[in-house]
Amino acid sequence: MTGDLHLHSYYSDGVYSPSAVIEKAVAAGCKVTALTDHDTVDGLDEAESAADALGIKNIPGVEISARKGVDVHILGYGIDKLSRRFRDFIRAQKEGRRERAQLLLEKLSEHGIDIPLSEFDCPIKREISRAHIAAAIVRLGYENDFHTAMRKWLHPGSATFVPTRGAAPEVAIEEIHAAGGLAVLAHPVRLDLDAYARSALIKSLTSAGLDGIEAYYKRSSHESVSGFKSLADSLGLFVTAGADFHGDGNEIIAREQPEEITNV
């Protein structure tokens, strides 16, 4: 069936709502999705109305925060978003979050970047994430692009960087195990590791549960979809496309998805 499995609505750090993130995907060519917003479900309701309204299938989803030594962000698929063991969790990487906004945001004070809590007023409840600090940097005058901000003061080896406060990748598995699920590794090609380095975590983390990998991301390269591809072969794991669509200009990717999820 073919979808993308790796869309962000403003219940995280999209732009748009779970119904008009489905219609766009639609509009792309997808017959199947999955809203996969940062450490929370909230959308996901509005999300499946939409899609039950326009014809196709959406899949309960959820994009992980997780921490190994680099970021490592993990898919869930097919959740029981209702599981009170899955929403306790959901609710620790919330806190989590919250914790690493903070710091981040007295961090940038300590660099002469003020920001008040005013500037992330939303009228739907949603966690602050890097890209909303990035976009209140810009707003406020402190730099001229979302980039320039986004590189500057939050990536990896900027002066006020905060890693993620989120469990291990091996929690994170086991917890969407728990809820009814299937594990994905979320943008490998992403990974802050040299390809050795990369594989050995890959093979780790099949070890501990993983069902796949996302070797189609946005604009991979050839090299890179099959390179992933192959190690996903050797490793029994199915491979998944995915936008990771925020809004920001990114393409929203229908390309055939594997059995294992559209069938949940």
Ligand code: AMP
The other form holds:
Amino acid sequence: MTGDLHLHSYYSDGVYSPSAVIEKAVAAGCKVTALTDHDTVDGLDEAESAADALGIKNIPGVEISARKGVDVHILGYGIDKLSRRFRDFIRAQKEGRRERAQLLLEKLSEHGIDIPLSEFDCPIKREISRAHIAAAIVRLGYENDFHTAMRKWLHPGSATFVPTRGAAPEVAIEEIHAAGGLAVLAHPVRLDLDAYARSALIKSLTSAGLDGIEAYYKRSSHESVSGFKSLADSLGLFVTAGADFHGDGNEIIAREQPEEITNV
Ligand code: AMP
Ligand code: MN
Ligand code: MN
Ligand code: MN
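Return the structure block for the form predicted together with the named molecule; the form predicted alone was the one displayed.
And the full complex, kicking off with our chain again.
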């Protein structure tokens, strides 16, 4: 089945509602989708209704922000979002996000960047990310553009950086499995590690139960895709494709996805 397994809505840092995301995915040729908001499953019911109405399949998904020296994002597919244990895990992840956002705002304030909490008012109960903070820095006139705001104030190495407070990736994998799902390493190409450390991490996550890696990511180069595909083959992992769609900046893709996921 062809589709895109990495889509964000306004329940995290995407621009559109879950239904609008699914409509756009159908228009892009997807027969299967997965809404994978950061540390929240609040958009999944709407995504599922929209997918049903349009005659495609939406896999219940999530993107867990984990940390192991660097950011490691673990996608969960086919999770039972109502399981007691998974809800507790997601609650802790959301709590960590809120604490981190608060610390970031305190540090920014110490550096003369004052962002009132009202900047984050929103009718939807969404999870705040660095993307929202970077947008607020620009809106309030402290920087001219989003990428400068990110690079100067919110990236590792900047004086005001605060790391994600998420779980270890091994824990994310375990929790996804306990909720009946499959765990896939998101955008391995974006891991902030050299090639050797990246392979070592993927091997160690495979020992911890990782099921797949997102070898096709956005506009990844052919070399990057084939490198991750052969690593996946050698480790017995399946490969997925995802656009990491947040809005109109990047196109939703429609690629063949592994049956292990589309049959859940
Ligand atoms: P967080 O999940 O709070 O660490 O926020 C990071 C989010 O910001 C990512 O999920 C991206 O969607 C978005 N983002 C956009 N540009 C960048 C960038 N240059 N560096 C990091 N995150 C970015
Ligand atoms: Mn994001
Ligand atoms: Mn990610
Ligand atoms: Mn993502």
